[in-house]
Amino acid sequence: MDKAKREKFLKQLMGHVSGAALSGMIYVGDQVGLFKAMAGAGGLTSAEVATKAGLQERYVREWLSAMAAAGIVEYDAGSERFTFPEEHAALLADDNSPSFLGGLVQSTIVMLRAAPRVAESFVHGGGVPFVEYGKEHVAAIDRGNRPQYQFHLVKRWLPAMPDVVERLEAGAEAADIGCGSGYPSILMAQAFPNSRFYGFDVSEESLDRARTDAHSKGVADRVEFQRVSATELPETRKFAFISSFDAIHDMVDPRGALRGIRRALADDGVYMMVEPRSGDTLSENLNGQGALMYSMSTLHCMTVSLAHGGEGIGTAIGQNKVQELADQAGFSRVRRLPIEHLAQAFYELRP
């Protein structure tokens, strides 16, 4: 045995275990309002943090110790005060920051709760249905995605397709497939008042959130959310623009979904397919992002598809797979849009 290699792996493994434990601590801090209480407040003692957040000091002190050891908050030994840097607060305290990751951490904890059920699927087959992840998972996904949509959808992503923007400004019908809580449709309805938008999903929990949000934003008259599978989209309505955000790889029948989208798309329409940014082979994904993708795939994306006898494409869907799905669905043109993003890839598909 190579002892040096063993010791190196030991440190690596302990880093992974520490990260998992810290995810739980970050989740707690997010849920009970500790990050928001510390944001912009300068140096605070554990007692001051506890008072500010309305929490038990002994728990807060231990939590702060973990955060300081991990470098998430800064600790001054002389004054025994803890400071939450504004650069860190942008990621963990500000839900409206484009860098906010609180929703991702929340989703991760929800997925970890499903690990025992996923383990059973390794033995018996099948998977864990989306509905079993519960309401918190729906809320966490929405919370994690909203800042990206809010800052980038209308200002950066859609302008990569000028003809789409032109048609939406003039007035057209558009659809979002696997719409979840519906925020992209709501944002587009606000930006393009002459157009009408439809959101299709199979999760009633997500659709209820979407309808409530559309009413609160004053666009319910131009945004309609329906419980419809991507394989059963209305053929009588031909949409000028269709989108899907991080949804196709989760689906039971992704090939059928793209065929349904092709049927529902006007002959001169455009489909924007957004999927995780991934290499086409395992060798290309042997990095931290790849480890996260394959883990999230096993704990959620792949298993929710396999739960219903689906294909289980998984999270690491590269450009070659997108091209394959598009070809089989009858799209004649596929283009990777020139949009830079750390985690997502953007494709333009045309009939």
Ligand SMILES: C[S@@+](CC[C@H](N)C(=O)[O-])C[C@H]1O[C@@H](n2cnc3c(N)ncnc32)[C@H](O)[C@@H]1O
Second form
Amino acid sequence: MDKAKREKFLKQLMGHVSGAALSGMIYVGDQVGLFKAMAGAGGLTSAEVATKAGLQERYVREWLSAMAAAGIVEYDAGSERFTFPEEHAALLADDNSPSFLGGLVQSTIVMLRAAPRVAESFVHGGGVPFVEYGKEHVAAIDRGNRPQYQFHLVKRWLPAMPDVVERLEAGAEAADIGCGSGYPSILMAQAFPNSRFYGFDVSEESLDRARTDAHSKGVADRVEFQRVSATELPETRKFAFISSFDAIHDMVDPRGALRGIRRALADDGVYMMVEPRSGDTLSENLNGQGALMYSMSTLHCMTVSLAHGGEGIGTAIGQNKVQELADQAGFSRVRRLPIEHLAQAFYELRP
Ligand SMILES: C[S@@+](CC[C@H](N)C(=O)[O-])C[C@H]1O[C@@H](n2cnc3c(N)ncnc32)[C@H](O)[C@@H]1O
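For comparison with the form predicted on its own, produce the structure of the form predicted in complex with the ligand.
Every chain and every other molecule in the complex is listed next, the one we just looked at coming first.
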């Protein structure tokens, strides 16, 4: 046995275990408001943090120790004070920052809760249905994605398709498939007051959130959220623009979904498909991002599809797979849009 190799792997494995435990601690800190309490407050003792957050000092002290050991907060041994640097606060204390990762951490914890059920599925088949991940899952997906949409959808992503922007400005009908909590449709309705938007999803929990949000933002007269599967989109209505964000790879029947989208798209329409940024082969994904994708796929994306006897396409959906789905659905042009993003890839599909 190569001892050095074993030692190296031991360190690597301990790093993974520590990361998992820390994710739990970050989740707790986020849930009880510790990051928000510390943001911009300078150096604080554990007692001051506890008072500021209205929490039990002993718990807070242990949590701070873990955060300091992991380099998430800074510790000054002389004054026994903890500081949460503003560069870190943007990622964990500010839900409205474009780099906020609190939603991703929350999603990860929600997915980990399903691990025992997923393990059973390895043995007996099937999977864990989306609805069984519960309300918090829907909220966490929304929370994780919302800042991206808020900062980039209208300003950076749509302008990659100038004819789409022109048509939405003039007035058109558009649909978002697998709309979840509906924020992209709401943002587009705010940006393009001459257009009408439809959000389709199969999750009642998500649709309820979407409708409430559209009302509160004053756009409910031009945004409609309906419980319709991508495979059963209305054939009578032809949309000038269709989008889907992080949704197709989760579906029971992704090929049927793309066929449904093709049928519902006007012949001169555009479909923007946003899916995880992935290589086409396992060899291309042998890195940290690949580890996250395949893990999330197993703990959620693939299993929610397999739960209903679906294809279980998985999170690592590369450009070749997108091309294959597009070809099968009858799209004749597929273009990878020149949008830089760490985790997502953007495709423009035309009939
Ligand atoms: C990961 S979530 C993404 C939600 C939203 N697009 C976002 O970016 O926040 C995937 C969504 O696809 C929806 N979905 C799954 N199968 C569907 C289908 N056949 N038709 C429509 N929506 C579906 C799920 O209910 C879920 O809301």
